[in-house]
Amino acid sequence: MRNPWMQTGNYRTSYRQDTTIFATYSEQLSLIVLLLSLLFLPMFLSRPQMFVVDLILVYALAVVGLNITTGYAGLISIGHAAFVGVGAYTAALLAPALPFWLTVPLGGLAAAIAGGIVGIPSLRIKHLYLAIATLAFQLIFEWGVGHSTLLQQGGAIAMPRVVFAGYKVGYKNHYYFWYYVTLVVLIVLAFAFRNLLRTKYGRALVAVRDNDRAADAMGMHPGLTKIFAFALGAFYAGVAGGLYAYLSRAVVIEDYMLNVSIELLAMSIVGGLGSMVGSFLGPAFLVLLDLNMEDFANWLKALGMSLPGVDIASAMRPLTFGLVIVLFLVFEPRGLANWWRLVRNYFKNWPFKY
């Protein structure tokens, strides 16, 4: 007899239950005990906590649109960034006219614009050629930007005060205010890609990766589906891009450069490709792990293992970050998403061992 709350087997008779999100209740009981405690968790948490944890679900938004153009439809994108930059400048550009649960959405938009342009050279290259083609929008973006007298030639654009439910969001309760925004935009963007992934686009993104020309034999458009995942993806990027604004309350051209897009590629590598898991443990684990290196700088300080002249916790930072992609890709190219399944295979089995 099946036990809907232990996934003892497979009683899946027809497709509609092969496509269900959750086996099992026990999986779902998980899932809102997850959101409650994300719900409750700012009563635990100081200002300058909140910032870490409100930038850590801006980069899991930005991360889950990465994972969708390159981990699910396999099209590498290098300027990732300059996607979420657009969303951003484009909500300081209308912050002054139109509420934040405007801008935002147009921001994703106007990024998701951009992102169907840029895929437009997927229709003919592929691989390493398309990773240039996406470095040289980003190179574009810098540089318009940066010669645009709209956007202040890079400087900072401020961003007003947001006034929600007649309430003016102020200095105490910011990164809470921006806190329950980001989270319930990220669970909604996120279940929404979950269920297109159900969809015949979502299963053309993951055929066209695998292989395009049999995707082609099947009765699918690779050319349209590769533009379709540079758009959403883009999207993704231009709303995290659009809450970011108003989280740091400026819009600054070095929050959105090349060495962003390389940061967001690393978390989606550690995080785990084509994994929805992944994209939220990969940036909690970095943003973890950059605010950590001061403190072990220090620690190495104070055993005596430093240089004259040398800067430890500026060093440590890039070398740090360079050595746990390298160690990933060699030892655990499938990121940490592989370890969390790993976990819950444990605990699905235990206690036998097979």
The other form holds:
Amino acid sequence: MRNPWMQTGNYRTSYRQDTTIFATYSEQLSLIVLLLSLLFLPMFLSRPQMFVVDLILVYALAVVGLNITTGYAGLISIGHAAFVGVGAYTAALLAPALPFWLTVPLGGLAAAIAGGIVGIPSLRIKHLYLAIATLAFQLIFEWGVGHSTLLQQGGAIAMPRVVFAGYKVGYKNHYYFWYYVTLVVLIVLAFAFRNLLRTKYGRALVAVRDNDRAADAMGMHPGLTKIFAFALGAFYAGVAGGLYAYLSRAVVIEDYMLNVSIELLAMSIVGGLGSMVGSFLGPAFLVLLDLNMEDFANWLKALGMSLPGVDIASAMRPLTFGLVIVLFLVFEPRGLANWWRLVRNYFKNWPFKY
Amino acid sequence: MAQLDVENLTLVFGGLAALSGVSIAVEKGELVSIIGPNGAGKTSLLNCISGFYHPTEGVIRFEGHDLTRASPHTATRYGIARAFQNIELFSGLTVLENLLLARHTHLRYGLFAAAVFYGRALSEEVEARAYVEEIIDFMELEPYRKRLVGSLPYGVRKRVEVARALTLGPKLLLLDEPMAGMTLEEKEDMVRFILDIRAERGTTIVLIEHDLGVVMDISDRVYVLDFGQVIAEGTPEVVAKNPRVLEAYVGGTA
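Given the form predicted alone, state the structure of the form predicted together with the partner chain.
Once more the chain from above appears, this time first in line as the rest of the complex follows.
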């Protein structure tokens, strides 16, 4: 018997049903509850807290992009922050002339084009060598921005306040407005990619990751698939960049440097490479950890446990960051997403063990 | 003209001629075996036909199309499928996903339809799934449908490899030692699958195999390669009596 509310294991009775993501009513209900709670979340948060949540959402979008390139297609990208930057600078240049709902997607497109170009070496080189090629792009990007007068040589380019449907976004509602914009964009793009994953496009990404020789024999062009993976991942990064530019009200090169690329990689590893849920858990975990470390360090300082001449807060942040990554790589290389999977499977098969 | 025509194929790596002047012709619906000692060039020949290697000289024609310099994905699109000798499956995916990947060229929906997963994307995916299920049924892979390929035993993975090649819906199936390292029982199963493929689907099959008993039993014709050259060709009975074949396999008379 198929009970749409509660079932033990999988009871899918048609091929069409087997393509669904949220199969049971309870799964669908939990999705609706999650979306509703995200919708009403700002009612319970203060302005600074809102900024943190916005940041997590923007990072999550960028990490979804990185997961497309690195997690699913297996192409290590150490230049992802540069793609975010391409999106941000495109948005910054277009912002005086165009509304944000055009500049942000155009930022994504510009980044996608950059991603496609960066992906070209993947026709010839693989693995670590390809990673170095993406690193080269990161450095070229930093150098290019630093030497371009149009982009203030990496200095701050101010982003204008926006007016949307007669609603003027000012100081008070800034973070709330961008929360909803980012949330909608994130949900739409995340669902779009989740859908791609159950079609030939998603399968092709995983195919070139696992075995590009066999992928070739399946009738797909492995090189073009890799370029597609770079372009798609960069598109998500570019959109995130555009949103981040508006959110932080200025575009500065420091936000798109190599260390940010590595932070994004860390987020996707901690969340779980090649996992949708991980793309959200990773950024949330690391952003919150980062903030709490600052509080923790200040607390230590208040207790008088600081070394003379050393700022504990600034020392502890990179330290914990590195420690967390090492611990995850050693003890849970599949990331937080794996914990989520275990919990989920437990309830799916309940009352049986497996 | 034969369905597959390989003429005067020469493949040189550096100073070594892996193939020199190999010509084979395979008719539609035939089961042709290629045998020969290790290093005779059997797999190199298959690699040329499926586009992984490009021959130094010679011509490969399939149903009138010149595939001499075609890449693997082009060869696949013309209807040539290949099961690899060293299993080349997507080990991080399930059996089902591996087989669905083989439907790649048959799915025609666009990126946008895929992103919303509605309309054509949905109906074509369901269609592809039905096709894959047919193959799963045919190759008796039902118990493994949703298992990760990497976790399956060797014999089953070999079967998935053949199943995946079959899911491409090929006109010509190239099987590179599909029975290597299998137990007798698994071998018998595989032979039955190969014969069924030909009987039910009319697929032309080119088989590389070391088990001469199997080869002599099921082949219509046999090519014998040695040092990159065809040394004998014909029905199993004729080939088995050829003195050059005996010499290549058992060694020359003293």
